[in-house]
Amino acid sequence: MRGLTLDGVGVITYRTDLPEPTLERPSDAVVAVRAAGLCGSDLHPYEGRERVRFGVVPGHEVVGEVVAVGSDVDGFDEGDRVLMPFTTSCGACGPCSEDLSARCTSGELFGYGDPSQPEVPALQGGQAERVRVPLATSTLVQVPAGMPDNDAVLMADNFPTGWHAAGQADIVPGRPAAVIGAGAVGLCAVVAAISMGAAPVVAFDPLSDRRDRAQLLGARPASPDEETTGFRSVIEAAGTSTAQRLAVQRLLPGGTLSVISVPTSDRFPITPIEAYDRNLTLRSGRAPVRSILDYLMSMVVAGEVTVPGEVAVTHPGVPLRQGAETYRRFASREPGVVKAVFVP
């Protein structure tokens, strides 16, 4: 099979020699990927700023079709196109039953391999031309027919991380809200934000051509440079403590921060006498994908709002053979590359 590995920091080998993945259990599927998303959390690991195992498939947003299922899968069959969130969940344990699929009890990161337990398999990500889904029924989602692969791919992590960020940023309707970050989540949360009544969303961000995208969605944009009057609500979707800081900075007293880029320093730029005084809340944490699909995808397919592929997928239809190249131009933060979508 072919598909990608991370084996180094830095090192992306494409591979025509991967194990083809089987149903291990009678809850597994197999989904031969269509498209597979570059996330910016794939950049954390590559870049030497999260600990994993190497050798490793990487990739955790997949569209595909599945092409085999165990004996237990109810409600998909061999065909059906599905989007893949980027952890699985049983949906019945105590976090599922209260919508926090992404710490279920039995739920495991695609693309990932804890280093410090080397005895455990690690679960093959989606960058390569099919995977293993464990616990199907309860992890999969059917896409909608018209629904393009792109947008698809956003719905399997990006958008309703960024829909999550939103909502935990305590967004009043008419009042402003900022977000700090405009990459793939960082896009959506504009949405997200926009859709649930905050006047104006103001786009933080140091490269022009991505606050050009945020303006595209809405948003008035910024650099981080900018002066601007304080707001109540800030979303940080950049994952560095510069951006963490702009955001504490950009909050007034009594104000919310999200952080919902996953982080990667040992702790936040603010003391607890600056959120004590500031009387500030933060709020953080893995967003649950797959706790919100179900009502996100509802209301994109009754048009009541649009995902963002058009905009934040800057590089679609990219052949696996070259992953090692965009990994690379990705995390130089080339200017023009916001996410970049593989396909086998």
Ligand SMILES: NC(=O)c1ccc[n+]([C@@H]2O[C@H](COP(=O)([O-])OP(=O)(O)OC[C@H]3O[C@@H](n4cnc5c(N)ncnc54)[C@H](O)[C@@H]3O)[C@@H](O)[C@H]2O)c1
Given for the second form:
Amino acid sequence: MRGLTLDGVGVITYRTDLPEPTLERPSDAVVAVRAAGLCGSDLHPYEGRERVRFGVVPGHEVVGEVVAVGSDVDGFDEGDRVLMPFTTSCGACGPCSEDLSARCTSGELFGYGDPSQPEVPALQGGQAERVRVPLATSTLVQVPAGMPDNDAVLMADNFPTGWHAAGQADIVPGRPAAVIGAGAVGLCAVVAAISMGAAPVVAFDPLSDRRDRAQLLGARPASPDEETTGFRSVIEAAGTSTAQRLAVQRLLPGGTLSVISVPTSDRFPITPIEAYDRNLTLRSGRAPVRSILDYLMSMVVAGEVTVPGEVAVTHPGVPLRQGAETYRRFASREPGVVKAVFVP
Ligand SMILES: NC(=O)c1ccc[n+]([C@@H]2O[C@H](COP(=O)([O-])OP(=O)(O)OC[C@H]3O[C@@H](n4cnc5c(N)ncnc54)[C@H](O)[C@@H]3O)[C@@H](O)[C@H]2O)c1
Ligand SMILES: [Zn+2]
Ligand SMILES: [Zn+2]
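Condition change, the form predicted on its own to the form predicted in complex with this ligand:
Every chain and every other molecule in the complex is listed next, the one we just looked at coming first.
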């Protein structure tokens, strides 16, 4: 099978000899990938900020067609167009029952092998021709007819993640919100914050092309140097300590900082004294995408909110053999490269 592997820091290999995924358990499905996104989260191991097991197929934002279902799988058949959130989930454990699918007690991350547990097999990701989906009944989601693949890729991660980021930012209709970082996650958070009634929504990013995209979605664009403060809600989707400190400084007393970036430092951006003296709230965490999709997908289908695929996906249809070059262009923040989507 053809696909990419991450073989070291900065090393993406295009391979044609990967093993075909099979049904390993009766609850598995196998999906033929139609499109798989490249995410800011893929950059953490690629740039060496996060330790992972090398040799694993990355990719956790996947839409595809079911090609095999195990005997225990309900609700899905060969030929269905489906997406899978970036973690698997059982739908029945404590966290799943409390709409926290990202912390399912039997959940796994696509495209990740824990380096501290080499005996546990990695769950291969979707930047390949096919992918095995554990717990398929409760993990997979049918893609509505008419939804473009690129929007479905955003529904597998970035859009529900942006929605979750805004949802935990204590947005008050008519009060200002800031989004720090206008990558694909930040752009999705802009759409969510506007939809939840924040006004104005100001999007900060050092890159002018990303600011322009945020403006297309209804935000006021701002350079990180701009000293605007006074936000009730601040969503941090940049992932650097500098961005997090600026995020804290922009909050009003009583404000909420929603950190949606994956932490790369061992310190909170707010000290206990600052939180006390300004009555600040900090929220963070992995987005429970599968839990959110139950209602977010129905809002999309009803036309109540629009997935920003046309604005955020700048490089659709990238062949897998261009994997190494595409990772490099995204990681170097080449102007105009916001989100690439691979197609096998
Ligand atoms: N919590 C979750 O479940 C979850 C899910 C998906 C992604 N993420 C994380 O969200 C973050 C964003 O993902 P992405 O795909 O949009 O990444 P990205 O790297 O494309 O976007 C980050 C953006 O932040 C901007 N930025 C950098 N420094 C800044 C500063 N000081 N001020 C303002 N903007 C600044 C960059 O220019 C860039 O546009 C990553 O950390 C990713 O791992 C978290
Ligand atoms: Zn992602
Ligand atoms: Zn569960």
